[in-house]
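Heads up, the chain below is alone and in the form predicted alone; it's given as structure tokens.
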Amino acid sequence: MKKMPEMLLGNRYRILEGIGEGGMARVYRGMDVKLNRPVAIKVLYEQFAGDPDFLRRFKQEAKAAAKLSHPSIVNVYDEGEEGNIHYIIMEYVDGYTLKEVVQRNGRLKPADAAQIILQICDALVHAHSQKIIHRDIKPQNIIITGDGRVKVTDFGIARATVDATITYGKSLLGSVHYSSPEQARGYCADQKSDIYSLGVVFYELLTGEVPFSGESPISIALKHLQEDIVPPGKLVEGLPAELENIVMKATHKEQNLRYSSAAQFRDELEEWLKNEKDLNYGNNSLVKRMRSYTLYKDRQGFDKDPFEEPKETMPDKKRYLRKKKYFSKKILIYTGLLVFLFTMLFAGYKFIHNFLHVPEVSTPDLQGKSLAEAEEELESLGLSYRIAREEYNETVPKDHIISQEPPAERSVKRGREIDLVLSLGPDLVEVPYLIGSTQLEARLMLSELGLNMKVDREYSDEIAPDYVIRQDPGKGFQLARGEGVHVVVSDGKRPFSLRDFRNWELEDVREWLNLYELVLRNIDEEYSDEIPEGRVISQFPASGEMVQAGDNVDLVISKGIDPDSYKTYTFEIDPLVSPGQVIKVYVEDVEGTKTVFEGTYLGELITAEGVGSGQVVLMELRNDEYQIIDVLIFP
């Protein structure tokens, strides 16, 4: 892991030591010197820190994730930059990742696995209620503390890395085993994508292995798209059927057939745990088998072979005749063997003699010649051939010779068989139609055909981001494996500068965002002494920042002045008009408009009270109409 000298970020966060690396950042243990508490510091890799579009999305998602507050979610405290160093400050959790737990202990007991998934469900319920999707649920992003509590990290931040993973070659790697089919296609992830990924994590906890594996991330992604998951009960004998059903529903390829929410997923787990009583399931004790044997003994108490033949005593004459007959047979057998051996030696001599005297010829050079030409030339020399194998070749035409054995100009006996390697020509495949596919789908299709993909990107008002606009060569064109197809992928609509919404009415902001295809994500409310109720106090991203269609916008709306902060002002008013005049005195303040005095003025002082801020207005009746003669502004 790359070392970083001990330094102070933001004049507050001290880096102490490296503790890990992830897909987008190095992780350090640090200390918040202002609050004197340990923190985890994620420092972005250099290639991400140099991408302004990535940084814009990353900061937006990090600030959104910082609003999450849940005991099963690792808190995001802060984000910032120090020179070229971009960092996130997170809660420091002392424990092990769930991946490390599985690698060390293997599959878990069903009840233990269900308890862990239950806590992750709780975290997802909270995040989804805040419209934040994790997008990268996997055991590496789940920490188990020493007392068994679950902590999920990297909430919401995964969205910023979607484009970057393709751009910088990080691809899917550790995440692809847990990615939903819609993510493998390159589509937007939603709540049910998190549910699918969590179902795969549950599968791994119960069986000790992921449902799909392969030699490359692409092959695994295709399995998520095309192959059915093997039910975990087929891998673990005696697994409760209810848990298997929960896993299979969570990991259904069709989104509408999965759990409708993380809360529904959690409720079914809680119901099973409530009914589960055998918490000792999964004890893998071994059963020992014993073997025994007995020694046969006869009833008299001594060892005896029950299959042994009894011996008989023969008369001497019979023994003599038997021996004579035996020796006669022996002589006949030996004589026959000698005759056979002599015959074989003679035949072998003739064979070797004839072989050694076969005339020799020099093998011709057949490389590059057609099979017909090679056959004719070999036949003229008294040689034959055998097609050892056929293989694709980019330079040797189809049905021509690539190589031979023995090689050219080697002396061989007439009748010798020459091994030939025959060309199938270039390994050509047809280019598929890629326009309208996502970038990831196009890469998967080309990879399966052995073709490479060269990507350029451009803005488009018609084509959604990450979809192919055009390709070269087009559909049906034949290319040799290893060659590349050039595609142009949409970057979506051209970024533009965000308006300043401060002091706007909420409905006016909604209308503007819809017009420019931006998404109003979170609306918070705060009291304000300056901004009237119902108007915008602040926004994220800030005015002037570059955004494009599909980006999220968060607003803080004024609730008006805090009632607890209102101050009451008392005024003694001398109207300075002649007694007998008809006057009217009213107050406009945060509570509305109220009349203090109306009628014939008799010369006394008039008392008025105003709350918060506003004005006291004095009016005089002239020609049957009230006219303003004085205004007092407060405070």
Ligand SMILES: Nc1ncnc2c1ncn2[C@@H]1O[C@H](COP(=O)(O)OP(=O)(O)O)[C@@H](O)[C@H]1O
Second form
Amino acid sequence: MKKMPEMLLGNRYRILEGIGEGGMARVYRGMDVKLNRPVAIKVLYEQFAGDPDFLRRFKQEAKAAAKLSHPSIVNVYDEGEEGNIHYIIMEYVDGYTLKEVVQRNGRLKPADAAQIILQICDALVHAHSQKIIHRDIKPQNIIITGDGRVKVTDFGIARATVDATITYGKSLLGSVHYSSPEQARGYCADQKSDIYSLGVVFYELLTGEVPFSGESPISIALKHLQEDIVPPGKLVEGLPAELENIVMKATHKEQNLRYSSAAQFRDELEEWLKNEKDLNYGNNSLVKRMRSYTLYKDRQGFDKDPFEEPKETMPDKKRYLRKKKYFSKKILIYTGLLVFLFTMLFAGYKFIHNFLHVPEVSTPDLQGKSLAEAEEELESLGLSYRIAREEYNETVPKDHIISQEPPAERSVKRGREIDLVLSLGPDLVEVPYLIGSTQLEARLMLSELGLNMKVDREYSDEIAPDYVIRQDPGKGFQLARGEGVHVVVSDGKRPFSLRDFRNWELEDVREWLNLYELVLRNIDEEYSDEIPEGRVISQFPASGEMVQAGDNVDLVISKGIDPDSYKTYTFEIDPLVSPGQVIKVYVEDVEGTKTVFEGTYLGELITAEGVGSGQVVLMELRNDEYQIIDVLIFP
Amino acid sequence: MLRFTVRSHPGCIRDKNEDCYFIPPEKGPFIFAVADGMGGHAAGEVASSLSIEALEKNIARFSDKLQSYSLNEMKNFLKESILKANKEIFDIQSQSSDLKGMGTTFTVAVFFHQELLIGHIGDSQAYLFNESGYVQITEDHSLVAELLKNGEIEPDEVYDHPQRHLLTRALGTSSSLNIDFYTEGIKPGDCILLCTDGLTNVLRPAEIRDIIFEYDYRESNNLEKVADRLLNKANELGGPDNITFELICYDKF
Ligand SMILES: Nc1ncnc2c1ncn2[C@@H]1O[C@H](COP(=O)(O)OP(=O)(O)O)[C@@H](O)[C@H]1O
Ligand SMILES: [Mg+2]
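Can you swap the form predicted alone for the form predicted in complex with the named molecule?
Time for the whole complex; same chain goes first.
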């Protein structure tokens, strides 16, 4: 990241270090020296700073955003310019963007995802009440702090860019993973657009994937317009139906079939969360578990706890309580009286009987029952129990009975203690972070944990071949030994067919290979009768073979014609000049020029040898000058 | 025989001309190109001129071979020239913060015996005009064109769509590039127009055709008149953007 000069912006803001780059600005951590508090400084790229129209809108939006004040919205403090530097001063949020969290972790647990979305809903409710539309809700604009709070940045700022291009000229269609259909169609965003985008973010948190992906932004934009979203429950087994409904409603293509307001979205989430909490979470602090999300970055893993869902036996208890309520009060009173009478009658008899002999009972079959059920059953028979040991078991759920001693249907004396073996549930291990490891490393890590790996491969322009691109489930999820993690491994860049280099100059091939990111490995040289020296005779892989960036290419280059293959031609020359004349005979062939005869011709036969190809030249001295009188070309 | 003429003008609103063009060197081959830069500040100008320079360099480099190329080799040559330009522009913009985000449209045409070969990225355009009418050879790589093609907007929404400046593809904006190629048979009497959207945003193809035929471009000097008329007309209509176009006539042998 480019370093900014040491200086105070607006006489009070010091730039400390770069923390991110976005679509139109670079973000720095900084210090407000006047108030002595950390701030985030967003500095517009120079290219925008030249456009007064853009700057005006940018400032206008920054001012509007500055009016928002909400715990889930990043505060905008100030805005200004210093020479050519245009900046916004914001609250500094120490944390990770939701994008980073999902990238590192994969999908989140439904309740955690819901909690995060709930807070963003809160932020939207506030902003919408001030008539400010965000327009660019996406995980990159949502920061989660170390203490689990959610902060939304960039309110309304997207508008400045959108409007600017109208007067400012072309720009490239950017990322549209979170754009609503109406925005994809190119028209204005409103509150409902924010709701749609938030629905998409929710989808991603729940499934680890955005609903629409494709080769290019335009193909994604068209999918937002034309394709139905695959319900998140189809991707994640056991996803609560209520959450799926919420996502589907928020991401409805028809604006008026979505939630009518962020508040309505919020309310449904809250409703679900309330039930969910009662059911599963008890008062386990969300903040505590959220903190762990933001710990991933350190890569040393995180506390084991935060992800483990507290397993309580709440559901059973609730059902039990509910049943009881069916008895009306009256009935309760009558039965109470009756029971009392019987007990009194019976007690006398029982007292004496017990005194005489301890009765025997038949042991119940407790296998597979929950500890609570077993306890109840044993108690009613007058038996007690002891937990002999606890062990992992794949089939018997946690806190249920695996086996008992003595077994079922044995006669035992009342008061006898039954030994129980209690299940710890399946032997859960925590899924490790595999992204960025090689396939082999990932396999090793998983096999060490007793987990299986299912591998799919896909082409990737960013990730080197054999490295893990994605995983599901993500780090931190608990799986039983023997279960599998699905990883997608890079197959390198998309292959293409290699062209024919025959007869190319080596330099041209080099340049071409460079352009297509292929590596020139071996160059062999061979003689060739057909291909001129220095050009390509053959190649490996052959032309038409599929290759990928990074592949090797071998070439065979011509050394010209093989000297050993040259034929030697012998000529017997009768110069046909009168003896006494001075003549010269020389041969030009592939080996050079050789004079065969020079001097006075006495009538003999002259023998000449030529190699490969060339000519024999016969010259006669006339007036002190050699003149060519015959040329013989061979072969 | 080919006759051609070119015009490039900043228009009436902008003070800079970020368009660039290429016309064939004297000894051939018959290669033409237009490029319309994008990116704030000076970035657009840099990108469009880099793209044209890259083409020029590659032509110079292979000049002795180009004459003997087959159509397929010519296509490969174009592809490589464009990929080189893309790489060069992308490398520069990823290293320079002033030039971040720059890119350019690029439409290049080669006249090859009786064929016209076109390589194309972005929303500059190639049209073919003749007596029987006109056809836009290239497909725009723009949001609006895609929406229209997919039935999401109506044809009459195209010209004042709020996001008609959004491109879906450009040269120099990413390391990989997908180039469209077109081959058209041409016959004597055909007139090819390569232009940036500064012309076509104000003049509809039918109006352009009328101007071309008003002056009968087949008469040798009229091609210049046609070009002047087109440029003036575009500027009379406001000239909101840079205007660059090349008119190429394919005459009888
Ligand atoms: N107020 C802030 N406090 C801390 N970090 C921030 C703040 N705002 C933005 N960032 C960081 O800077 C990065 C770039 O931000 P931004 O320019 O808004 O990007 P984009 O254009 O993708 O929205 C963010 O991904 C985030 O990591
Ligand atoms: Mg942002």
